[in-house]
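Consider the single chain below, provided in structure tokens and representing the form predicted alone.
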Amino acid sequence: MFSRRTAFERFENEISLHLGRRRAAGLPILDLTESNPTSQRGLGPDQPFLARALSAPGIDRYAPDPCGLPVTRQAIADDMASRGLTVSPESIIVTASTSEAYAYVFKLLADPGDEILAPCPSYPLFEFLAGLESLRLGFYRLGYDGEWFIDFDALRKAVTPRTRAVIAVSPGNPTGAYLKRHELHRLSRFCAERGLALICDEVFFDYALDADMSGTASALEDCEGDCLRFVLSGLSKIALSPQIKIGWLAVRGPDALTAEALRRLEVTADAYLSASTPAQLAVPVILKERLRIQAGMKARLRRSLDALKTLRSSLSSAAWEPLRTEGGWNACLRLPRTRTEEEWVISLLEDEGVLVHPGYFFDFPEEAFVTVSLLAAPDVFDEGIRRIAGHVAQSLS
């Protein structure tokens, strides 16, 4: 009776079972997996500001535009221009979320059974989004040699006759690695030569944590090869407002392909009309305050990353290390291979009351990694990292 695309595995793994028992017992948890900015005091826009933004003139009228209200698309284009990116409002499609933007692009590019390539490691949501469109998700490797990089040999081998697009995330989640300009040009040429589209997720782009980011690039810039590109973002991350439910995608590339893509996307968007009028009218108000809204989050992220580095450098020797994080909201830690990731996560939870994500949650190809959220409250983050360091040392003594 039901479709195969919704036959998701629904079971609790060992980590979930341990976490559930701990919560049921009322035991304290230092949560280093927190990703919701609205759960953290002092982060994101306050209620009075959002109330004003959501009461803009015109919320009492319904005059839908499939691609998004003109005032909303213009505000997004203006915000991109403030970053030095020239994007026409007509090349922007407003959606109810970045996930919906992915769904629109997947529908546009691929038929059931076709394939989309995603980086590995990366966020697990891609598998669900692809599956809901009856697509196969393939992977290409990201290498690490002190910093993350695209393994183009692995990418080349991953392409099949049914591959339709390549996803890049800049900065990555959880790797925190930005797409470098030379990688962007090479990736654009790679896709153009094979008739593939490039889907670039830039939701965390504003949260640079490295001192020198001059070599990074947005996929909205002019690219060698000039493949068809879709660049995704939204209010959830850049304005810390996931509850407003507004995302968007911008289309760049050869004129003929861009025009046809936009025509088809308009028909798709017209079938849903999912972005609400009040939320769209709030976009110009919110984006004008983007830098102010982001200031507290940027300070929190940098402070957490500095605390992580300081603790690690204070130890004369340690069997764990943080991998380089250039941006975003997470950090990756390499732990000893004396235990599996699941064993590490469960022992940290049971013995130290610290919750982290295992690397396999993000499809790390090897053991043993965990990820921690940099937006956790400072006292929670500091104590959690201190306990991780002590736990690792004790386990090896």
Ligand SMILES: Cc1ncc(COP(=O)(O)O)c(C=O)c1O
Second form
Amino acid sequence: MFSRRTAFERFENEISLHLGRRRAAGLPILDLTESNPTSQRGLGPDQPFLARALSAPGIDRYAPDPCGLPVTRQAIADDMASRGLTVSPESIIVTASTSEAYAYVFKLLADPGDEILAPCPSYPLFEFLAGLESLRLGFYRLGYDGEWFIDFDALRKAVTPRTRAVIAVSPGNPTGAYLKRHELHRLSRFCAERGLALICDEVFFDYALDADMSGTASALEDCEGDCLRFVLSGLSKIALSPQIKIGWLAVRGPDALTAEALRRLEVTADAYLSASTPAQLAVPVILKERLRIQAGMKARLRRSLDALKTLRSSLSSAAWEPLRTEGGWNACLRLPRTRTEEEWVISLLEDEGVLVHPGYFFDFPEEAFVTVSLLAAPDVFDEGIRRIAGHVAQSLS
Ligand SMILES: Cc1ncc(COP(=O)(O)O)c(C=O)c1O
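Can you give me the structure for the form predicted in complex with this ligand, which would complement the form predicted alone we have just seen?
The next block holds the full complex; its first chain is the one shown before.
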């Protein structure tokens, strides 16, 4: 009766079983996996502001434009211009989320059975987004030597005759690593030479924490090789408003390819018309306040990262270390390989009441890593990392 692509594995893993039991027993949890900014009081835009933004003149009319309302596309282009990036509103397609933007781009580039390459480690939803388009998700390894980098050898080996596109996430989730300008140019040449498109997810781009931004670049800038590029973002991260359901993609690259991509994307978007008029009309109001909206979050993320570094440097010989986090909302911790990631996560939960994600959730190619969310409330974050440090020390003594 049902399609193979929706035959998802739905079993509960060991970690969720432990978590469920702990919740059912009413035991406290210091949650260092939180990724929803609206669950944290004072982080996202407030109710009166959003109520105003969502009642712009015109919300009573339906005059859809498949690519997005002109005022919405203009506001997105203006927002990019405020970062020094030149994009014409005509090369922007508005969607109901960044995830939907991925779905449009995947439909545009690949037929069932074709392949998209994603970085490893990276965002777990890619597997589902690709699978739902009947595509295979391949991986290319990111290396780490004091900072993350693209392993171009691994990328070259990962390409098959069915590969259609390469995804890059800048800064990465959960790595927090920005694509460096030299990497972007090399990636663009790599894709152009092989007739591949580059899909660049820049949802966390504004959240630089420990990065030399002069060495990083957006895929909207001119790139060597000038491959066809799709740059994705949305309100859920840049305006801390996932509930508004607005994302977008911008197309750059050789003129003829860009024009044909946009014509095909318009037809795809016309089949759904999914971004609502009130949400689209709110975009100019919300983006005008982007920097104000982001200020509290940036302060929270920086404070958490500082707390983590301070804790680690106060311990002369701890068997764990935070990896370099250049930006984004997470930090990755390397733990001793005396236990598996799953054992660490379960013992941290059961013995310390601290919830973290195991590295394998993000397809870390090796053990033993966990990730912590930098947007947890300061008291929760500080106590959580203090308990992680204590737990690791105790486990080795
Ligand atoms: C790297 C990355 N891309 C895209 C998304 C999804 O964004 P949206 O809520 O706009 O679909 C997320 C959400 O966490 C993400 O981490």
